[in-house]
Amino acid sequence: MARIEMFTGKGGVGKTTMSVATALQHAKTGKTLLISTDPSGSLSEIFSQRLDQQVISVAHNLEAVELTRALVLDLWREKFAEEIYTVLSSFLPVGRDIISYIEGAPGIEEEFMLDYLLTKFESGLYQTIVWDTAPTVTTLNLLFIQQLFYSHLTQAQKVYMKVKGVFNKVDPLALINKWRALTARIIELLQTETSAWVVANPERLPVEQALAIADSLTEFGIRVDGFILNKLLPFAVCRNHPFWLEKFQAQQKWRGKMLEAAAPRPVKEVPEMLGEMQVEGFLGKISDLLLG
């Protein structure tokens, strides 16, 4: 069975960076699917090739897709567009210019990036997803969006059942059941076979946020592994620069209430690096920090 391991936290702390390295080293044993939902990730330019489009191979065991609006709103249309044009046509004097308005309805977005996340893991295809998330706000919004998405649909089965007459050639409750079965599964999928990694630099917004956010998942019911410390700063290189040695102290007051708050989860940790973020070289040293 595939597992999934999610990457998240703030903004700007490294998620990408710590979702490729840990995808490569889990390259090494099996094969291994990474998936951005991040809008403003970076997969294309670390792999240096477009990856908005479809899943390309990057590397050994390893395949990597950029989860775009417009790549997810093609597949909604691809999947749903017919059925839903079907029964609105049924009882309304509608085009299927109807389509394009229910694409920015809340909430679709959402539910099918997470539903190309389930069908890549029931593919079978994969030993390990790993799920670079957008930041904070926007991954806890699309978590939390399937528990109202799922309510709504309640609601709207029990409407339909009194309203039902209206409809006189199609049957909608099968739709409705169909896209609530769907929010169930990915439900489901979140919070049996996903585990996250949250991810903060050694500062007071980020460390706070990455509390918070652990909470959060753990409220959701996704279990938490623990906490990723990136770009620490070596003592050794800050000692003798007052500027520098004041800065490594502020991140040692950090790293410390992460320590202390984080128990019993781990906590790894990622000293400050030089160099290009490329898979040879500076990606396969934190690649074996983390896991190796």
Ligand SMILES: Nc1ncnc2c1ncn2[C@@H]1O[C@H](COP(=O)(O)OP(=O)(O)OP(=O)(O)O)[C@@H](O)[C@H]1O
Second form
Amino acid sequence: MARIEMFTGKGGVGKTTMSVATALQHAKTGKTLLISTDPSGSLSEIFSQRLDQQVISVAHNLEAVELTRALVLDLWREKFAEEIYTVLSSFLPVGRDIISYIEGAPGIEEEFMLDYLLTKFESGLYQTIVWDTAPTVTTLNLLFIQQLFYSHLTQAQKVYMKVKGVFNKVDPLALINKWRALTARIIELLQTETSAWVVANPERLPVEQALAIADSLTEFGIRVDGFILNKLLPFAVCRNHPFWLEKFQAQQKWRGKMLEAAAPRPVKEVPEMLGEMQVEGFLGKISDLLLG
Ligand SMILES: Nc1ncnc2c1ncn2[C@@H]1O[C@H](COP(=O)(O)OP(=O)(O)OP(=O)(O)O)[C@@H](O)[C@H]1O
Ligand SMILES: [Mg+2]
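What I would like now is the form predicted together with this ligand, since the data block earlier showed the form predicted alone; can you produce it?
Time for the whole complex; same chain goes first.
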């Protein structure tokens, strides 16, 4: 069964770069899915293909998809809308526009992104799923909303028990229980099949955020594999220029703090690279650095 490897961290630190580099490496040994839940993801640009409509093969053994809001809602409608409408319209005088009202509810989009991940995991098609996430806060919301959903559904179950007589043809409890089971499976997927790499740059804010997100993930029950410190300036190019030397020293200070706070968890170091963020560009080099 597939393992899910997620990349998280502050905005712009290199999550997508590390996800693509890792996916390329995994694709050498087995079928791999690269999936982005960042609403402003850039996988389509990197692979020069539209990946926001469906899963597409982008290289040997490698498929990719960007879960945009539009795609997620389309899939949601296909899978759940009819069911919800049937239940609600059995006891409320509502039209089909109730479906778009519910779509706007907080948490639906997040819920469906994770349902999608679960479906791909359970398809058995992939050896590894690499998950490129949105910046920190959005991703943490995604996770904690699961627990909220679960407790809301538990409450809902109690409420519906009391008004059971109102429903004649449909059984809302069956729907609630199905959703509760689904949420429980998603939480289990995150806690037992998923592990995270937290990406940072050697500066104060990304380092502090990386350590905080690692704590939150641990609290949620997601295993943290370690940290990736990205865009380290090489000493050789900084040594002869006061501006770059100072920059180098500042980076080393935050590198030291990161190494100390991360221990015993590993920290992989990736230098600032020349060239383009392309498979033929530095992505291949980073891929070798991370896992080669
Ligand atoms: N080691 C590196 N050397 C040089 N440039 C890099 C390196 N890592 C990433 N970059 C560049 O930094 C920019 C940000 O990287 P990337 O898009 O991977 O970050 P991100 O964390 O996914 O950002 P976002 O939060 O916007 O999704 C990109 O232009 C990328 O090409
Ligand atoms: Mg990104």
